[in-house]
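Next up: just one chain, as structure tokens, the form predicted alone.
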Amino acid sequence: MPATLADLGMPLVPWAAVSVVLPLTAALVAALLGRHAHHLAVPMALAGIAVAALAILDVVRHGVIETTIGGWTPPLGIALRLDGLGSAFLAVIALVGAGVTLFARAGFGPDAEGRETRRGYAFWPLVFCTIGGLAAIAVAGDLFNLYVGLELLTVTAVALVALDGKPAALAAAMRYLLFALLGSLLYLLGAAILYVAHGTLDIRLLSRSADPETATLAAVVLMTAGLMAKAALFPLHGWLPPAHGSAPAPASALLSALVVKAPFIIMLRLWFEVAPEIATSVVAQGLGALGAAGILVGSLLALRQHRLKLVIAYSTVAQLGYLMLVFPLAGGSGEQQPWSAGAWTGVVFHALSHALAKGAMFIAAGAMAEAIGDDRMDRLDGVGQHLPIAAFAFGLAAVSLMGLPPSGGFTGKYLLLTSAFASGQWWWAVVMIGGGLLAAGYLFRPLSRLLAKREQPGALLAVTRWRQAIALGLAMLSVLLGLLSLGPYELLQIGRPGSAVEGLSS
């Protein structure tokens, strides 16, 4: 990182506890402001990045920081932890959750004659709440405190399914809410195991002490199968496109990227910094079969569907499929490439490039929805005319979950890649070279019809320039990721942990 940055005499500031309180706050105020808080979308928006800019540079100059809340140390207390990869998904959190409050302000104000609405009202709570969620995962440094803020997003994402109150909404919202229950039952049980076992749930201090025993093994597995449910990670996917289908477009796009981002980050905690050791050849190929199939399974029924929001839904299942692959791919960067840690870094990339094209696609696809009345694929023909600025957002998401370079879907798929051919594992490169192509399929359907002419009668809604350059600024970022890969990179080797280099149980 440019010695610029680390030169700026910035104050060791707790911006990991300012990241978790200022949203929550704001979900506090949006309650009592009623019909007038969409008002807080543009200053929540300036905050929440300016917060996340802060903490990457005080990462940068101190390296990873670690805060007690009320001055007890673990294991008395709670301990936050600011690293690179949590400083990074602070970022992409902040990015994401400022186009989905900013776009989201023309439809979840008051109505046309000045009166609050109720999924206004419950809306702008519900999502400051899950932005709080996601920031509480992305800093927290015990299993407990990782366990409330999955919680939180649990009640919070479940309700922005259902906000339309449809049926099909409220029954994506119930199996969802069943899933993500199962998810949690599991999870907690794995953690009351290892707090049995050793006394305390704090992360580095269980990394010190979590021998590769029947307990921790029993534990492990319980968290990453609650985990898996919660992430919508094949085969525990079922519940994913019906509800990200159903949500309002903004919803959509906040599960999309970022709350389906939070379980794996956990089980990135879990894995490599808690129990590496634990981790067999086969355990290892076990998972990285599933992301395989996840891949494969996801992009085929992608191709299948009919309204351009199951697209992109069957899509994230699809594209979360490459993260387990982290999994037999860690370790296997090879001497002789001058990066190390390729796959647990390709993955993170992966992950990041994937939020913000993810959140572009989603609001893209929105804003077509308001212009034509719904999503269906069959009346999208021409719509790239009338929203140009949205087609083309859609268009430049579109080259990052393809892999194409110079994105950073690009850079991460490389990372893993490269990863795969240096360890020997080609079979991984395969999978990834198919679910490359599958993607490609599968978007080409909407973008050929969103660039041909239109034929059909009736008159397309507005939607105004700035809207559309919403999804627009999020599509250009994921590729902005790619171009400038450089300073993201050095950024997430700040606290990673030796296992991301050495590999699972070696």
The other form holds:
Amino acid sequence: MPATLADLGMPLVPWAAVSVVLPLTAALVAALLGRHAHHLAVPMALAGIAVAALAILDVVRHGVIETTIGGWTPPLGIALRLDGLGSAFLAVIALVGAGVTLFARAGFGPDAEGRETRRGYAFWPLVFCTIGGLAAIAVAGDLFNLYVGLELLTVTAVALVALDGKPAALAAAMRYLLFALLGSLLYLLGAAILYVAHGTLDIRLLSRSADPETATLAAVVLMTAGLMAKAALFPLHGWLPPAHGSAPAPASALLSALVVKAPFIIMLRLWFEVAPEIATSVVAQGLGALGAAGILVGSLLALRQHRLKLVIAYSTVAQLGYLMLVFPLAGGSGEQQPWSAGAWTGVVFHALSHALAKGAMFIAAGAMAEAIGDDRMDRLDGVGQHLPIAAFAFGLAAVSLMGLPPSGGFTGKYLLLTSAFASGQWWWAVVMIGGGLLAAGYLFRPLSRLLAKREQPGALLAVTRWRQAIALGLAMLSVLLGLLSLGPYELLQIGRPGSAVEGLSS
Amino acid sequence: MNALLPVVTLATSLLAAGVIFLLPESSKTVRTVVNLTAALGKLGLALLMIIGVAAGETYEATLTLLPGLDLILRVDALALLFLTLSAFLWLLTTVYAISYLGDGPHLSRFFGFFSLCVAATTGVALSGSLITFFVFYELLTLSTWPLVVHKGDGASLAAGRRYLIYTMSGSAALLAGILWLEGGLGPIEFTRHGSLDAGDPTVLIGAFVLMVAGLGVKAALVPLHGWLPSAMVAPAPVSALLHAVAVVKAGAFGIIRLVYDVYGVTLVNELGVGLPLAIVAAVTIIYGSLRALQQHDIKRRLAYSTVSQVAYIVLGTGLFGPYATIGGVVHLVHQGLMKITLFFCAGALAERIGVTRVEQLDGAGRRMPLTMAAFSVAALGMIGLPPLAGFVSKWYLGIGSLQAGQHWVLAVLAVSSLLNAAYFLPLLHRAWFLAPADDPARPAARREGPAWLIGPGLVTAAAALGAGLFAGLPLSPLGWSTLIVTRNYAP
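Just the form predicted alone so far, so send over the form predicted together with its partner chain.
And the full complex, kicking off with our chain again.
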């Protein structure tokens, strides 16, 4: 692995750092601009994508990128570290972020008389801060920076949920805040224990330091519990559906696609990089079982919802469950598993394609809700004819979420399934395949409504074609991720932890 | 060049789908031109590759998705048989559908998914590995569902839901089987003789059962056939496509691939899974015929007939010996030609003179003589009357069953032919020999035409006749099937 900067020469501009600083600066500017803040959407979308592309290019050319802030190396200073996982996450942050801001441009500008609105005023700084927080988590190389990113997300994400100011939204936001704060507290406690035991929070130094087992175990367990609360992993998922269901559509897209993924990225770093040796097979199976329960419970609840946004939100609960299957499935010897390191890569593929597809789906649902006035499923009849592009986007995103080929969701599921069969753990395969069928169940319900004949009276409001096309763009990216998965696959192998190949509980 | 041809063949219908989706609803002429150009182009490419493959060329294209996961398009003789069938019937079905649907609603959506469906069928035909096959098999499910629910009324949506429950579960079983098999052995390509000899028998049998179950849903093997009769609510061109070309054939074709090109005949024999497969097929043949006998709706009668007839293909595959195999493989084509004729005609009858039920057929032969003539040719072929195509299939199946020492199959074939006669002949009798009821709502004047609606059925009926009459020629379906089987059984 090309490890240090000295070997390869440092990239001229630290794009990893820019990807954090840029949205945070935009947040400040947005606050100053007030009612004109929506003008930032287009330039920031383009700049975000460009910076992410440059950062990825650096990783492809130089391997893992390390940037120290102020020239101080860890443990004294703080290092930003960008590997394949982080840069792939940066890419979806930029893409989904662009989609969300471009879609929101019409809804969160000044009102018809040109006056600024509370929604418009608060939305833009919050969205840019959220994007900055996400980017910080993608590039952070130590547990404290990760904490800072997480806290930024907590504050801004809760505010986004509450943005509409309706009683239901406020209640959902309050519930979210409690869960998120509990999570932060547990995470911070764990980090403190690690710091006392090892004298550093730098991930690479931690992974090398000789090991006080008990303290590390206690810390990782606490932090995992906290992160599970933030990522809405079963059984700590209760806050997610009301929160994501009542936020404004572009915010829901951002929250469901990205914000809940960030804590999971940290979990991956904790278990696979900080302390891969502490997992036992019981722990790995246990975490997997929680994921399996999440898949089943989330899917069954999604089947019973009568509001489109709640279907999509419960789908997130189910889809996040798949992520936990990485713990029992990662690794396996080369002989058992001809496609080395399948599950770890598969889970990341799943997370990336879910981000793109779920972003697309919430935006498409937002367009539909704008057209019919609310998001009740029984009013969706025939909307596909009125909003063909949004409906098509919804369908394509559904293909990826169901894990059908050719899509990123399929690539992820394929890698996880082959790992399950190759390691003889067929029961996880049964869960995954069952989960795919359940997903088909809850996603074809709205889809068939979209294709049905419209018999209800009442005109539908127009949604411009290009705003629908944003959803389609994200959905197509989610499908392309499967069709062109070789590039992303190779990117993810840069800086991939060894435990991803060897497995956790070997 | 040899890598390009299969890709271009696939792309003709994919591109057509993309273009049609983008066309506004009103641009009917452009849509028609795109549809027909793509259909003709694909047929031309298929013919080009037939010439090449007959001369020993190989065409292959690979797209690597992941290390160890390749999408492979590979053109061999069996692939071409299915490809040519679907290209030929797609062209005719497109002509028919343009006329049948006229100026109805959602035509861009309809023809977009229609083309996508044919693209998926092309992919199924050209797949060179199990996982490639799965990818297109699943795409077929996705692209046919909007066609089944096309009308958007309650009955269509219910049928669509049923269709999805069956086909998605089938795909799940297929995927599980494929990955279970590949989990121990690595990616599996279609080879001429199969290459699994080293595998664990439990896994081999388990995966075989799962995969056959998954394929059996689309092939409508009893008891997995329940989606097919209810999918009849779809417009007639869709029924024609589902029954004759795309969906049921994808399942049957997959079973042929599985037996011959994944496991290999010898291994299937050793594992003892061939005979049970043949028995399931035999049960399906009898059961489908019995149910067809009970139907009074013409399309439903045809649907149950499909259940029965497609199982001939599986029967031929499950029995060992070259003749049975030839019979099964050639029936893939023969059943397609005959069944699509029946559906074209049934659709025309419903559209032009409002006949949808058996009792309403009285005197239909006088009012639509050409249509009823085509219908009769296909129906007699289904019964197995020489020299029609269906006779050739049954003859080979019969000889094959003797060769395999499975004499009971002859009884199945005989009973099935009697049942076929029992549910088809009354239709012909009513149409040709009974006087039309005096119904002021249905005037007795001839209602044949327009040509685009009637022509396709005449062409396919002629093809079904020709496939039987000229079965001895090397490029007839029978000649081609013999070539495939010879290559398979050759040492």
